[in-house]
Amino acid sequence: MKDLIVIGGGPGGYVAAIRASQLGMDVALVEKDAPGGTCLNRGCIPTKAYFQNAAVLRTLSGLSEFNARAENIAFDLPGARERKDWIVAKLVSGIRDLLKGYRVEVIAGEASLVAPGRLLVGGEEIVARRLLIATGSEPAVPPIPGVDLPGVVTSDALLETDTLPERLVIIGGGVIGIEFACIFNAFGSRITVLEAMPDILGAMDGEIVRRMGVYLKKQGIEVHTGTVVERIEREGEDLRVTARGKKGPVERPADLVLLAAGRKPFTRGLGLEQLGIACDDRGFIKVDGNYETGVPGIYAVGDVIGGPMLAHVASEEGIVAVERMAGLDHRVNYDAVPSCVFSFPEIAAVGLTQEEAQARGIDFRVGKFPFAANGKALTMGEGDGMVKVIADADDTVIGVHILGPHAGDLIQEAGVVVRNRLKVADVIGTIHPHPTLGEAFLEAVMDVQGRSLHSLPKARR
């Protein structure tokens, strides 16, 4: 008998099973595919690889600005599929070489649960102490008509494609449909974005979004906001989208149309109701503060659960969930989740909004700094965008928002500070080297308290 078995090979499922190793348990793990799920196959590392590539090409077409100059510049889809998939195949091998060193038995196939400690596996039952649901999420497919034609694609069909598509509609504003669409505008596709929601990234702060809008916009990127899709349909050759919009109709010819309106819980064939498992309206599996359900044994992590649905917080969780299991008490932080938007600028957040800030009646300051009056950024030729913090009456760092280069990994140092509480003295007394992008954080957390050195004072801007 196992101690735990996990099910789904993502990010939370393997890093559980693996944490679960080097607390002495004897742990197995199903999974139907390649290990990493969606995200190291069909998310995060794919949409690195080609924003990776779609930078180059941004590079290659500013070269006048570093007074260099290159002549016939081609980008090869079929190529830098290629290249992605090798990227891919690299860490899905580095994660098998883990899960056979920390002695994690890997099962292939699907699980369906039978009974608490009990699943079936191809149709071999094994036993377990404990089971742990980590089975990620899948695209959601709204109910459009049309959606079903050929043309219509969800992310995962996008990153398979050879063929560049010269004209992309996505429905959807989140940071997939922005992420693809800064990647493929850079490949040369003509794009449009129709988000039903008032703003894009429902979720970032609302100033950062708007600043956002403005660069979208200078790329060539037509966004449509408040739009809601009524329809899509086959004209010969081309697909026609049809949505109504604050002004209007709007229609728009597309070679391609991306689904990208969010994701829900991949829970099928595991059944769920047979044991009881409760889920909420929407699919999610309810758990406690342990990660358990209710049904005693039996645990779930991750996309799965809902919440932040982020390879890294199903990877937090599953080192959490598993570490309870074993006695520690460990948990959790939910208002210290760094998110990144790979996107052009990028955009990178951890702690609260100033829209959150200003919901739970928190009383607040803002610091901000342009990357404009950043050295290194300008030496880079990125300029665009800025740091903003949000602290609170005492001084203590809440919230940071970044738009600008490098925003993912700047955050970072951000979400040390927000996860630790600390103020904006801890922070200012900290030397930056210079020159560095990391000098615009400390220049906006210097703000809070109008002690910018490289800003104009703040009474007479």
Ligand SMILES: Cc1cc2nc3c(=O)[nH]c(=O)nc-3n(C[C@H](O)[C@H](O)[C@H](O)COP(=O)(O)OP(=O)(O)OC[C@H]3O[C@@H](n4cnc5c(N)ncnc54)[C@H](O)[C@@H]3O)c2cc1C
The other form holds:
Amino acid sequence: MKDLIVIGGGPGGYVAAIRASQLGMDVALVEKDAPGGTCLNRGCIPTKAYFQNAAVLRTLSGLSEFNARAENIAFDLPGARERKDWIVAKLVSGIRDLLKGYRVEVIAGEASLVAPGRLLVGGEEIVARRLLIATGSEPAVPPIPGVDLPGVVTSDALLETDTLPERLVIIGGGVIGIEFACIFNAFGSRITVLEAMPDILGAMDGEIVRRMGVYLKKQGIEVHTGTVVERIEREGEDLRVTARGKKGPVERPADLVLLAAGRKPFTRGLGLEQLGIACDDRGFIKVDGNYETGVPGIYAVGDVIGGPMLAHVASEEGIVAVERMAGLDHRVNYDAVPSCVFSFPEIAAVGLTQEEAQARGIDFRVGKFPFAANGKALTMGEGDGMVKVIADADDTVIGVHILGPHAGDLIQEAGVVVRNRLKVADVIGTIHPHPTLGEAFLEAVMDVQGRSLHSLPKARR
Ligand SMILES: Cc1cc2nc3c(=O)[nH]c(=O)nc-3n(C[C@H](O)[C@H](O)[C@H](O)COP(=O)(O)OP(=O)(O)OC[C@H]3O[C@@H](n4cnc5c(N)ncnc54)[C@H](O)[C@@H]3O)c2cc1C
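Switch from the form predicted on its own to the form predicted together with the named molecule and give that structure.
The complete assembly is shown below, putting the previous chain first.
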């Protein structure tokens, strides 16, 4: 009998399996598709491969700033797709090697639950002391007439298309919608984003989102917020999307329509109901502080339990779940979860937004620093954006929001600061190398106390 069987080999499941093996457990992992899950096969990595193609195209089209010239710039989407698939295949094979190296038995097939400790895979029953469900999520298809028309696709299908749409309408201005908008805009598609909520990028800091709106417009991306899509129709060769906006109807023709209106837990065929595993009203599995479901011995982590639906959160939950099974006292710090948007410019954040700090009645101060005043950013031709830091009355840094070049890499330092409740003085006392983008973070932290050295005194700004 195995100590643990993990169902699903995404970043929640395969990381949990490796950690469990490190802790001495005899582990098996059941995966119906390729290891790496959504993140590696249809999410984080494929989109970031395309993001880099888009970044290269943007650099080439902005070469004049560097007094260089390239002629006949052409983009080949099938070629970019091949590159993406090569990266994915290499990483999938890396995960297979890791699992083998950690002696995790990988069982190919779709698992369904029979009873606590008992699973069925391909008609065969397998048993374990504990089961960990990490079956992830899938795109949610909104109930809009016409969503089943050919040419209306989810992110899964858009990543597999070889034909660049001339006009791409994106329904949903969340992280996935905005990333695809920036990428396909750089590829040469004309983009319209339709978002039902008053703002794009939901829970992010309002000031950052407003600035991002300006940069999206500057790139030629059309964004309509407060706009509810009513129907999608086919008119000859074209699709036509009709929505109700703040100022009246919005109608856009499209070659392709991307549904990016959220994701839902993937639990089909698992047999949760017959075991009495409770889910919330959106279908996410309910767990306690040990990631154990209502049924003893059955645990769940990652997208399938909801919360921040991010690869690094799924992995951290997987690690914590198996460490707690092994008697270690480790918890996920949900107050310091970094999140990134791989847009142009990038966005990354950790900790509280200004709106959240206000809503909690926290006495806070804000420091900011623009990338336009950061030497390294200017040398890169990337002076758009800023760093915004929020600190409480004790000068503890409680939120950091970065809009600008390599925001996703820069947020790491902020993550350490917020997670460890470090103070403004701790950051200021840390020498930051010059010339680097990280100096913008340092200056924004200094600005909390009005002592940024490369900004004019606050009174003179
Ligand atoms: C387009 C896109 C871009 C994204 N970009 C980012 C990003 O940049 N950064 C980030 O942090 N997150 C990103 N995400 C989110 C990220 O992919 C998910 O949060 C993450 O993959 C969740 O991990 P998981 O292990 O919970 O589930 P998943 O990765 O969904 O893995 C679940 C696995 O379980 C398997 N499975 C399901 N049911 C069964 C069964 N019954 N038997 C056997 N196997 C089963 C599935 O085949 C799958 O492999 C992105 C998502 C999308 C769609």
